[in-house]
Amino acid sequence: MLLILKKTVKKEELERLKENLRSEGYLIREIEGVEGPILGIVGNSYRETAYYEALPGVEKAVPVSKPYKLVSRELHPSPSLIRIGDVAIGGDRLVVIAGPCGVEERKRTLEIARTVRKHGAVLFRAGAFKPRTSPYAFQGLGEEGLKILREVREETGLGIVTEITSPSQADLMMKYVDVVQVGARNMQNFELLKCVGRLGKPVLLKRGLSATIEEWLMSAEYVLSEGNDRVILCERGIRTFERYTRNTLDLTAVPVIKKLTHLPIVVDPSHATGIREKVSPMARAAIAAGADGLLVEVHTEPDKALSDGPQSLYPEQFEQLMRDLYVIAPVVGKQLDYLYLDKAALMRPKENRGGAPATVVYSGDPGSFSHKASLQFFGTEVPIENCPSFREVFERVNAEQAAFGIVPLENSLTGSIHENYDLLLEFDLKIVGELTLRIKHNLLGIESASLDTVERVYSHPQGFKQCREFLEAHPEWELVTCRDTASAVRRVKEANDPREAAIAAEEAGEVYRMSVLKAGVETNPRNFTRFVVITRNGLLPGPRNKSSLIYSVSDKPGALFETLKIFAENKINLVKLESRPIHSRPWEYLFYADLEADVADGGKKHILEELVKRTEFFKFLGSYQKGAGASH
């Protein structure tokens, strides 16, 4: 049942109504409503409508249509991100947790797990009790196995998932675990499931064998009703008439799964085919589908694994998987990021090693391009505060109130964005990540708005220019130019007009309840951004392969051709090269220049030694990680 209460309603009598609802033993959810607060309430048993519209404060009572209450979308509309350490499930960036089936001995669970981690995975399965089909199959090795899942997370820091069987191995799901799996078999166990929903810990529950979608999402329910929300779906594949397969693999279940439940929900390639060739292709299809992750078994010998050995993938068919998922994650919106755990363990406030509060600082509104880069790039752990400007974004870093801050660069239809370049020579901060961020825009208005009922549109100016040829199309609409794409989400929302829309992130939309009058407006589905890290004194871990540089070179011929004549000769791949007007001297310019390695290595500081011999100005901006889009 949904109570919308009143517009007036006070704090003490909204507290006194859920303490009253309690005590008849209802649950309780508050949703932020578009209008005001709204109450979710599940329990055994209901009344007529009229007795909740009765009580102090409510204006209506709204029964929930879906059997299951507490997933649904209706008691809780905003997507849910379920926390397991350091890693977020459910975000912008993807989770991939693998391992192999079982554990088998110690040696070799260490071993795929160094590997596994080596190559982006944030957390490691792997059974240490195994529920089979034949009583004589390896059924793992129990306790024992749980013991050395405990050394996995103390070694590698990732975070563990296994599967319980019985509500008996409780005490030691409690003990030794960081996600408890309830498998296909034991999807429809009752008690299980009411176990391991009182247990508090995450759940990762898969899908039955020859289970509808409500049967499934029933089952998550027992857990939630248990008291515990923390649950992530799992997609395995389906048992039907198809034998080239182990299972069907239902990723129609995916959207399907985002429109009714506001749980994650990740995908099982390995166990739905069962071949090891068709598990990185329907891995693929996945994420493209819109799963938050993947479970993928790997062994660094399948062919002599104890349970499924042949759907479990080599460490070289794992690396090139993730390598793929990399570049496919930026077109649906998502990150793939190597350096996850590096970056968490990094942005702690006790291992920050810059001086400055571990919090990152971009421009806009929430909502905004540059708010969704800082979540993709440092998570959602990570303290993100936002400022009016670009300037407040580097003021703030160069003053050490924030310790790293992000701000875009350049646009694939639009190209640079000079006040940033501008930027980079005033002060003194160094790039130390980079993120290519697809830009997706929308035409958002009020519930009420249409495409015939618009006259006016707000955006950032960069945000007119990469849908010109949507706008061209609607010349008698008066354009109106905003700091952020968000905030021009904001004044339409405020103005609560249906004249009035904005272009923006599907994101902005959501944060103010704005509606999609029409999706994709840019004029080139191939709209990417880049985005990179500032900061003064802090670093972040991981490879560094590219280099970006600032110089000037003297007035007279072949001075440029010199500097260029020395990335060739160090066969160095110059992948930007831009000029720049110097403000002070009219008709002379500096020039921009990004390099495909790092030069402040010790083996390249040759190359920046005859940089500053044959230029009037040099500054090194930084060296760091290619972003996503590119080969890792």
Ligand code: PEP
Contents of the next structure:
Amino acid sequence: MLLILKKTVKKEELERLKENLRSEGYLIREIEGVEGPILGIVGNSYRETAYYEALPGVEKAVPVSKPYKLVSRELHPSPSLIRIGDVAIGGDRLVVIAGPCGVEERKRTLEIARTVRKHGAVLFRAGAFKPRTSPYAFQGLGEEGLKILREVREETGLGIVTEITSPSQADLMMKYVDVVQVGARNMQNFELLKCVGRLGKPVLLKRGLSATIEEWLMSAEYVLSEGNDRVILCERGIRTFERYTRNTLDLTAVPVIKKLTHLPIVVDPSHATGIREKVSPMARAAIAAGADGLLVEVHTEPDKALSDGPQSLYPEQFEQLMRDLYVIAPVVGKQLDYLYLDKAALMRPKENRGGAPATVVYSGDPGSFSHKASLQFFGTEVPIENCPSFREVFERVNAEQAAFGIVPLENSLTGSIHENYDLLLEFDLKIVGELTLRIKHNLLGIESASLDTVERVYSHPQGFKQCREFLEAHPEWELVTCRDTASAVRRVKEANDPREAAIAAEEAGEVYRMSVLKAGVETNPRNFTRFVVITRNGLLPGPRNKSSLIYSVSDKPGALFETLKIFAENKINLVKLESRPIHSRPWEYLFYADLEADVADGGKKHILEELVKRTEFFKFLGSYQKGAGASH
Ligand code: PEP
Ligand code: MN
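For the form predicted together with phosphoenolpyruvate (PEP) instead of the form predicted alone, what are the coordinates?
What follows is the whole complex; the chain from before opens it.
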């Protein structure tokens, strides 16, 4: 039952209400509703709604229609993020869990772990207790295997996912493991579900071989009802009449699960198909369908694997799959971050960040594209703050009030954001990272609005530019510019008028619970914005393969050519060259260049020296890892 509370409810009144309900045997969850606080109450039975509506502080009681309560979206409208050390499942960064089917020999297990970590996996999977169809098949190494897994974590930093097959293994799981997996064959082993509910460790709950989605969610409900909210669902294929593949991967489950529950879902294409060649296509499809991550079996010598060799990817295949996901992820509003674990380690409170607090700043309101870029680059574990202007982002980073700032530099449809190019010149900060974000705009309005009621539209000027064709079809609409797209949504929300609408991200619509009047209104769906991460003294880990420079040349024939020749002679690909007027010197220009190389690298220092000689003004903006996506 959902109890929508009166807006005027006082803290003491709320506490008394909760105490009363608890004494009646209900489990209570507080929900942050946009219109005010809501209590979700779960118990064996419920009274008429009128009973709850008569309680002090309660405005309205609404029964939860589904048999599962704690896992239902009705009780918890926003998606849950499940944290495992530095990793969070359910956000904008894909979580790839990889490893062999079972823990085998120590050396080989460590070798597989290093390989999957190198290619971007953030958690390691391997069973020490294997539930096998045949009693004569390899049953796992037991505690010996868990000790090897502990070594994997110590050496690689990868969190460990392993299967529990009996409540008697609970203590071992507590000692060695980060996520306990409940296998398909145990999905309805209710004693085991209650046991992992009490363990308190995150649970990866596989879908049963012939379980309906509702049965699967009821199993998750068992775990949550024991007080453990950290459940990750895993679709691993179901038994159908089709025998070509080991199981039939039910990818429909991904959007269905996303609608029914707040819990994250990962997909296991390995057990779903049972055939190595089918794993990568289904993995790509799973991410396109909206899965939060994958669980994939990988082995360095699958032919020698003691279980599930035929479905285990070779390291090269896993590497290729990750490269594909790196490109696909931005299309569905996510990122595959190869530096996930290294970046997280660097952002932990005590690490060295040149003295600045581990805060990230962006310009705009929550729900803006810059906010989304910050979350995708740094994850949800880092404090992210907003400020009112790009200039302030630069100022705060410069004053070391924040370790990093994130600003947009150019858009694939509308070109450069010149203000930020000018600020890069003015401030002495370095670019240390890059991210490409797909920009999908929506026309958002209040619930009673529709395309026919709209008269006035709010957005950032870039938003208007990127939706030019859509807006040209509605010449009667008045366009009002705002500081950023999310603040445009806030204005429409506050006005509460069906004549007003905003162009912004879906996320901004969710922040303010707005209706989507029309989705995808950008002129071209290949609409990407390139953001850069700036810092004063902070460092980011990982390989650097791109550099940015600003320079001017003397006013004589061939001066620019002389600089370009340096790139050509050193076989460096120039990916962008843009000129900007020099303020106070009319008709003189600065060149902003992006190169596909780390020119600060020791071995390439001569290039920088050569450039300094051939230019009048020279500023090195930084070298960094090229971001994912479609821009170059
Ligand atoms: C496994 O993950 O190795 C496994 C046994 O999976 P499932 O329970 O999905 O068959
Ligand atoms: Mn397996």
